[in-house]
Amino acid sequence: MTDTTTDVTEHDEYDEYGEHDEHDEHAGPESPEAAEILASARLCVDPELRRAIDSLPGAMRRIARYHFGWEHADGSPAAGHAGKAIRPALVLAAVRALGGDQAMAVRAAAAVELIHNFTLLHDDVIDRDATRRHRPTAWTVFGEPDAILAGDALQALAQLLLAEDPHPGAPAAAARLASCVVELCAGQQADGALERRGPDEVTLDECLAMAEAKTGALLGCACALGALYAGAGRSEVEALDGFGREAGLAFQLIDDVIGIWGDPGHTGKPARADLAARKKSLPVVAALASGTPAAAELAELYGRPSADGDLDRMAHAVETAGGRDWALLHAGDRMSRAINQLAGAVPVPEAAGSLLALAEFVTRRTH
């Protein structure tokens, strides 16, 4: 079911129910900024987390602390990381950034993460992706209904930390992350359907529209979070709303660029691994509606089996239509409609900075 957010990635915001999520660790060089503020948003996260993971039964218990990279298979302790944790960290900013306690939205921020993960669970299994984050998919280790169990206690988990939160924000909260769920599975449902349509049948307006479901759904939800525990109003939750969602579709093209292009080393992912599945990525989409030669070779490979060398002659194809230009150049006009949302809710500067900085991080990835 791909928060973009490794984090924003791993395969990803599902995956988002979509974001190579996952792909947060190709993420290229961290600014300073962006550094201190992701780990001082995962120090203030973790113990939440691991608290209400704690709390479900055995079972789904070790299959959520191995997915975090908590633990191995075995049960023993393991070193891994979960992820960047951008999506909570974009919520306690946003708290910061409109003037309230980021102490008092560390429930909503670790909610959010859960959601993350529950959509990371589930679209390792739609995609049959057999590794994230450098080790075998949860599906992979403990099979298919588990993981997908596991998935959904993560979801209920999320629902109930803010159930139990006395904060006024909470039952808005709540409410909004319930409406984004339901947000991330049409997205998702919608890059299912496309992906069963044949190259020349699917439109940019298509493919724009349900990464923006599948991924800036939840980075504009966990913004628009932060605002609801800042005490912010209406005006200011949607505009946060909006900064986030504009800045998760640039987050989702430069992650499509990754897609094809990335390094293994730096994805955890087989190279070329969305052309190998035949995924109608915005990069493609774009490149098959040039109208371009190269457009019509994109098309005959997509419509066959792959062949050797075949999976470097698509990614060939697309760059030479467009579609890596174009994919790049629209992901640098969302960053500027983003930061032109926050402007409206945070005016001045100083106060945005966080929420800037982790915007650039997300879109300036480069592996």
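Only the largest set of C-alpha atoms that superpose within 1.5 Å between the two forms is called the rigid core. It should be emphasised that the depicted structure is a prediction, and the values quoted were computed from it without experimental measurement. Residue numbers count along the first chain shown, from 1. What changes on going to the form predicted together with a further copy of the same chain:
- When two forms of a protein are overlaid on their rigid core, residues whose CA moves 2 Å or more are considered shifted, and residue 279 is one of them between the two forms.
- Residue 307: CA moves 2 Å or more between the two forms after rigid-core fitting.
- Relative to the superposed core, residue 51 undergoes a C-alpha shift smaller than 2 Å between the two forms.
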Contents of the next structure:
Number of protein chains: 2
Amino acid sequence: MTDTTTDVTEHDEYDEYGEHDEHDEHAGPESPEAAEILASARLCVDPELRRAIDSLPGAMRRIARYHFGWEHADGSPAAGHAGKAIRPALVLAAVRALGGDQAMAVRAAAAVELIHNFTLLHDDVIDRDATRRHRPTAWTVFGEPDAILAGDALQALAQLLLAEDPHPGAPAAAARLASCVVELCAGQQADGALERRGPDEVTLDECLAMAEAKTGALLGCACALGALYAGAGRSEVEALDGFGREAGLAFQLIDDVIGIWGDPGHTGKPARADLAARKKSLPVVAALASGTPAAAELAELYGRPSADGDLDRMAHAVETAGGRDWALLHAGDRMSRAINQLAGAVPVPEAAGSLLALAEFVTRRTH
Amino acid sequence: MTDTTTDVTEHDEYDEYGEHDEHDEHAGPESPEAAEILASARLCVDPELRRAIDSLPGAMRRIARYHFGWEHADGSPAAGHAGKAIRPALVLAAVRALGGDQAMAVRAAAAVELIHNFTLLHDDVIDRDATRRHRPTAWTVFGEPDAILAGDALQALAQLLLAEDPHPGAPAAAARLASCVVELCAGQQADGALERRGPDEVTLDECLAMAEAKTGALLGCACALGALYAGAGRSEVEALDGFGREAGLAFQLIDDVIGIWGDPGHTGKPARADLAARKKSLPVVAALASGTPAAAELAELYGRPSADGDLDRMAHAVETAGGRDWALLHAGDRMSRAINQLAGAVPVPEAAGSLLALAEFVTRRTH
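For comparison with the form predicted on its own, kindly provide the form predicted together with a further copy of the same chain.
Complete assembly follows, chain above in first position.
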């Protein structure tokens, strides 16, 4: 990140929500295709999103418009951006990949984006995060009660868009999106519960399951909704869901590596941020579970306040215990699984191109 | 209330949510018909509700089961009751009133009850209420984050029930319920905003609009969903919505009168509770708007800490300024409108019997 006001609180949001909005500003050279796909999805979904938000009653509308970066706190227009639209882009790309007409799936894409933003509003309250997308979070501006209520209203609005959509895929999409919300809630709950436990009381399987629920589920749901709107059969829909989930897990693994070792040349995210916060990220938990002497050292360092040089010692211990290698290998494995799932449902490589470009975009910081 | 542990915080929940659960224990003599209708609705909807809740992942399920009174905080079974099931009873009674088969509308009834309980979970967090249905509120037991997430999951679960319901009325019901949630959120937001303003900065129209959104909307929606599940036309659906809304407003007006003058012989609710809390209830706002000397006295008393006898002076001022008479007359007027709406859609009085009994039940404390 180039913003010098960035603090640890702001970084956490990126880890936790797969929402590394700043990166698109720097993404051009690496992924012109993904950047084009995202810009096109934003153009496509924004009018629907704005129409939906503008249908909300006064105060709810104002909070939502602030959260999306369309207004300042005083209600004056803002040119801020509402995130990278990865989830709407996945919906639309999945529709195209399965031979559907993406113009018919704009409501579904907007619904997924509304659900994503409902969870951001609530998670910021829950995690006491003060900054999102370079601005004060909604609850710091409007108070916790109104931020909670605006989140509730966005969840309802997402379901309203689908319930009023005459598209034959809409009812199944509504059910799938509602199920996904339950999974997102469980994932966010598990995240809090895992963070409250001791570092040696958390298993890797639990952390992977949490990351899948919290990050993978909505990416998978976005792809599945695209498949439903393309009229795909059950196996294609499940394969697309699997593609999004696996790519989401790969993203989370990479993001966790960056949270320790950083990627300053690319994103500016400072190294060691997750270690300073004692986050039970996937490389850390893998290292702790390794049964090595480095694992014991890491557990000891994680259990006490940091002295000078401790953060570097922790990073070294995670690496020595194999946590970094495991995370990178596992991320690669998840991407392979994602690609396999996609290949099963979309045999023509050209048709799958946009989905692959998006998956590579969200995990590209490996390269 | 006969429970001596009852405190002001607990009373507030009754005013705010139309959720005066205790009363059914004492309701037998006055309304045997309503008591039977409610008991029958509870029996009808509970299996569907329990099945839905049991489909939630671990922690979400546990919080929901606690909130519904089915489990203690430690997860052991509890025989507590989950409220009076007024909203499910309205759904089922509306189906019957319009000649539908109530057995086909059980999911819709459960969905409405889930939405009601989602709002209770969040409103308790927002209002810092510590007690509901004689037990510590979920957020005091499980923490605010998990109570927020459990509420989110219940909203999603309600929509999931409707999205998976093959009944032809389900899609329109889903849209209507989602719109209603937006209205409930706006109503709760308005309630907080009105309470933060000075007593002379709040108009009666604003308070009535807030009460309609917060209390009337879901009662209206319950009736409208029943009409949709009976296959009724648009005008019947709107009339049933109007019936529930008007009855909900009548309830709120009566409840606000009880919050000042009490009804100790019946409910045990102590007189003056809303005055002690400086609540901008409808009789108070009507009194303040009267332009009488008593209004000026009331405004002065509301603006400073209470001395001995001040609560009685306030009650007297509200009465002298006409606030009590206005509220009771207006409640009667709303009930008349409710009955007219119902008569337009259900011309056969026998068919409307259950709906009328329920409407009289929720407002019966006038008699």
